[in-house]
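Given as structure tokens, the chain that follows is alone and in the form predicted on its own.
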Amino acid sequence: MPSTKSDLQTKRVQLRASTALLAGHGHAHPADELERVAAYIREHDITPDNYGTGKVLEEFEREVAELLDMEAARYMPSGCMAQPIALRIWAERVGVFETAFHGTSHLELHEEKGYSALHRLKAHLLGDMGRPTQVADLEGLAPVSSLLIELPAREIGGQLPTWDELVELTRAARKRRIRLHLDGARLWEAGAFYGRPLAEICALFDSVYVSFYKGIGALSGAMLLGSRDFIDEATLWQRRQGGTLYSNLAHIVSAKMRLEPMLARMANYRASAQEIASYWSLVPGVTVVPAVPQVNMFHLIFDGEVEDLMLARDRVAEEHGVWLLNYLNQDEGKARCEITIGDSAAGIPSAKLEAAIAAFAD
């Protein structure tokens, strides 16, 4: 065993690099995607975008808008920029600078309250922290201009409301004249759960945000979609916030070339996640959330201390050649991690993976 914390970390980096990864799309060199992008640009004779305009950018915006059956789309560097802009626009239109979203929303937990500091919005946090937003959560809610719904909700293991629950929630919001915004950072993964076209899901909302670097695996970037006048306003806010970069060429091309083939794999990722979660459910002291994954993501909650669990992971990696966990967060005697299934798990034989997870229980 390494003698120092630094030695242990070095060993773990080396061990991870030599094993098959349970989560994600597998090992990759940082240059790999850039080389694929460069080859695509040469093959298709693509010219660069410039300050938010250009053929490749505008074609990609139209492509995504058509896919989701939205009137217009605007490419933005990040969801952290796109989503507060959407909520700001809805607030200004009715003069109500109050919005509502789930207590585990990315805007609340991971963006330093930018919606408040930059856009003067007050947020009402809705519902139980362990389940998706429900129509009952709107009862007693003060007047708000918008409701943000995340599909699927990452911080609770990728959970989703049923289709009927989602329709009921959006109808109830519309009766209150509340604008509906979809946090679709992982919308691509949700289609397999609902068994419906993505456009049918988006039709329930006034504005939609999607990400390209998560499930799609592109370099970075996001898209905000809505009516033409909404996108015109969003474009103005993007410039005000310094988001109209000189060029986003590599990011745009990375997303464009990945989108269609990655969408075709989402149902398989989900099926694989359900199979893998069933192996974990047999391990004593481990809780799978949700018990049956609804998308290609789930959370694992362990009894025990993080370092003990990390040592068990290291042992399994050495003995079985499978890297089961990337990280664990400690919280009140429990340890928690997120597993998102992609291409990597498909390369691990089921028997080998089942044996590795069973060995972790030891």
Contents of the next structure:
Protein chains: 2
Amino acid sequence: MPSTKSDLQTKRVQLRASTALLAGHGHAHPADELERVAAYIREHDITPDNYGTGKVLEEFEREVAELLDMEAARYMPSGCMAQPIALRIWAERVGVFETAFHGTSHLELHEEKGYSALHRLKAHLLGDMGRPTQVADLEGLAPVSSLLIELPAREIGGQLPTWDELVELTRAARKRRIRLHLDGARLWEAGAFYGRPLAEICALFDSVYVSFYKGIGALSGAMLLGSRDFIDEATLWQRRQGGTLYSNLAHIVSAKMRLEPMLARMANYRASAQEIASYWSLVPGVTVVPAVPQVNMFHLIFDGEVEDLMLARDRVAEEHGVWLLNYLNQDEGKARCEITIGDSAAGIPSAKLEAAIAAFAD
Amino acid sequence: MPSTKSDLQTKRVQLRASTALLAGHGHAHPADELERVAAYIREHDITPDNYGTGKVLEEFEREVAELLDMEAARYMPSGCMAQPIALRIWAERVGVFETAFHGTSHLELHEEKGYSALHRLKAHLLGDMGRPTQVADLEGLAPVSSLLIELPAREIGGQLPTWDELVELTRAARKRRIRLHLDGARLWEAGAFYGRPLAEICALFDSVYVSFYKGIGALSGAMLLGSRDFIDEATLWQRRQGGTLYSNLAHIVSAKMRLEPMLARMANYRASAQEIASYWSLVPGVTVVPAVPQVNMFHLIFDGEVEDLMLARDRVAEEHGVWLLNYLNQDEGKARCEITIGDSAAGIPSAKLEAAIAAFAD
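Having seen the form predicted on its own, the form predicted together with a further copy of the same chain:
Complete assembly follows, chain above in first position.
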């Protein structure tokens, strides 16, 4: 047994590197994607973007706008940049600097409240923390210029409202003249749940943000979509926030070359997540949230202490060659983690997966 | 002669591609730098940065902080992000949301006034537009929390105050308890003029911004430097502005691997700019600003119409194989351009350069 905390850490890094990963897209060398991008640039004779202009960028923006049937699109370095910009624009349109979103929104939890510190927006946090936003959450809500809806809601295990609930919610918001913004950080992953084209989901919204480095697996990057005049305004804000880079070619090309092939895999990722979740649901002391994953992600809630559970994870890795989870957060006497299924799980035979997960209980 | 504007444009793109460039670092394929970065990552076993953390990032920040003898540093995607953040922090420290900078500052001309729209700062524009900021410009200035000084001042041909003028200006500002921020977009290029270590220049300032894609020639990126507490605050603002990317490895590595070797070339670039400027000063109808370049850049002001001058540029390219300038802006009956000398000019024999520039007058 390793004698110090640092030895244990080193052992775990080595162990992880030598096992099959349950979550994510698998082991990769950080130079791999850059080499693929460089080869793609040579093959397609791509000239660099320059301060937010250039053929490769404009073509990619048009491609995503067409896919989602939105009028216009703007590539941005991050969603953290894109989303507060959208809410700021909707606030200025009606002079109401108040917005609303779920209490677990990325804007509330992970962005140092840029929406407030930079854009002077006040946010009303909606609803029950354990379920997605519903139409009932609009009752008694102060006048707001916009409502942000995250599909799927990441912090609650990737839950989605049903199609009817979503239509009801967006209709009720429209009746109140509230602009609808879609936090589509994992929108690509939500298509299979609704069994509808992504454009049909986007049609319910005035503005849409999508991400390229999660399910799509690109180096970084995001896109904001909406009407032409909305995107023109967003482009000004992007410049103001320092998001119009001299060149961002590697990130743009990485997203562009991966989008189509990765979209084709999303339904498989979801099916794989459902299979894996079903194995976990049989492990005593483990709760899967949601019980049946709606997208390619779910949460695991364990009875027990984090360090004991980590040792169980290490043991399974040594005995079965499968790395079941990266981390656990202590959460009111339980331990919790998020599992997102990508390319990696598909490379592990079902029987091996099932045996490894079952062995976690020993 | 090409029959249409589009034919002419195509001809010029081909002509430029087949000639030696006077300005910049020369012709390069956009995949070249990505391939160099990928090779460097493999050679040095670099693991990716992740949301603004990671060994490669922290080591690079420490390296630049040590070089400039500042306490702490933070890599950011752009200067357009870094500089308003610095001014915002200084404003909050004393509760004065007013700042001052030269009328040609990048913040005033090229950033859609993010300093005002995002950070609610009011700017007092200083001085004579044709010379750098001087101590006299502080006379009668309203109370401000910060003063931004750009060294060298790009929009006026890369002019610098003398060392004594700079010391006098910064001392006078300190007496008024004004925080000093250095816009060092081209600080690397200014060292040779002062004949002092860059750290000695930075010691006059409370905060410093430097850029990696101009003289250094990296893909993109910038760094903000200051005290530890200042940088901790700046890191929060970077997150709020959407500048903490999932990964920004290519840009970081490109800057890191180029910094030291490119710094060693700056004095040569400056000497080359002075030689080239001396040839231009002999051409009738051309004014060089400043008459003797202080860094590796200068402006050229031509009598005449832009299109006539462009045709002269094309003719020289065809006859001498040297591409003298990329663009010209009409400026009160004159035409003006900026010339920045990098690696490219060093590959052209002096006699060829001199002959090409002399031929421009014909």
